[in-house]
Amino acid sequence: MEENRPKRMAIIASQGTLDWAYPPFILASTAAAMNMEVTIFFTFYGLTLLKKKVKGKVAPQTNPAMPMRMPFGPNWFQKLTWPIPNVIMGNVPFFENMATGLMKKTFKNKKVMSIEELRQMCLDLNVKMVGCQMTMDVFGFKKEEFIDGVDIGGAATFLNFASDADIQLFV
């Protein structure tokens, strides 16, 4: 590592669900605020996080560690845990929509920024965002569908940066 350059963080974002959208943007904005040079490579389902409107949902049936607490109502009600097996959660109609709504409401109540706000903060802090060209081709996305400020490149584009990064993360 050169002594005169800032530390570098390379992040691969491969998930597009709401709960998986937060980590790359939180980590990137924090690192950039700490004067690190940051690049996020958005591939596969993570590429949807670059769309102008993020439509990520929470998929509780795929995350067995997700606590089933109801984050609204009186305090005693919020503390209740609902032990619902994952196999049931995946088969209950509209459960994903309910879980997504509850998570968004909880984040808003806790004054957590939205994905769009965190993403803009990253851009304002000069985080480089690279959309995977191969994934765009596979899913039929066009660059015009993405927010301004996104670069398009392949794995080699990202690996060029990541090979010299101090921190590499796959989230």
Contents of the next structure:
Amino acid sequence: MEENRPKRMAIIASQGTLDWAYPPFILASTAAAMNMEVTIFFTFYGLTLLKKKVKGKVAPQTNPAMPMRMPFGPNWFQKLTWPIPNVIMGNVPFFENMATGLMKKTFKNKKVMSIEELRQMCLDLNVKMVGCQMTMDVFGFKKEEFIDGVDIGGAATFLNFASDADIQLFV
Amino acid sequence: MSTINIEKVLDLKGLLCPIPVVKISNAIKEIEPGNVIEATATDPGVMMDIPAWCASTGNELDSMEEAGGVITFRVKRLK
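Please give the corresponding structure for the form predicted in complex with its partner chain, as opposed to the form predicted on its own shown earlier.
Below is the whole assembly, all chains and molecules, this chain first.
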């Protein structure tokens, strides 16, 4: 065993919604900044995070704890949490689009990076990104749809790295 | 008394996790060992994250203080 090797982190990113897109990239960029070697394996819906333009949305209906707040207006107004019952979320057309727009605006107001910017920062920090071949076959994704610098592999590719990693996370 | 040699000054005000840590990490590679980065930030998270980053990368936190919502800290590159 190498004694002085850098620490390693292995992440499986399995979700493609806007909110769940953040944790893998935030952890990966931070770990890389802490001199760790990082591989993210993108599988199932997580694979969509490798597309050139990330179209992830938020799904408030399946995340009941999500605070529904307005990203504009006076401070007291922005602090209000709007109790919106599932029956409305589920039946108002394009409710997800609206919630997604509000979250993007909130992130922008708070100066949180977009997913595309965060992902590029990860690549600049040498985070390795691997797309799941099986998911590509199932959903009909092609490598050309993904950003440059992505490798393609399967479970064994991930496990080979993960078995020697100090941190393994499933997101 | 040893002198503090501030080689780089960073403004991280308004930036949220993970940017301050990433910027410090990039900046430390650009200064000489023994020299110091002085940074200002507004995200309270840096008060925990910068010491944690220093501990895991083997750099030294020389000082950190908060005044009026602005956190000022100095990180010394050790190697």
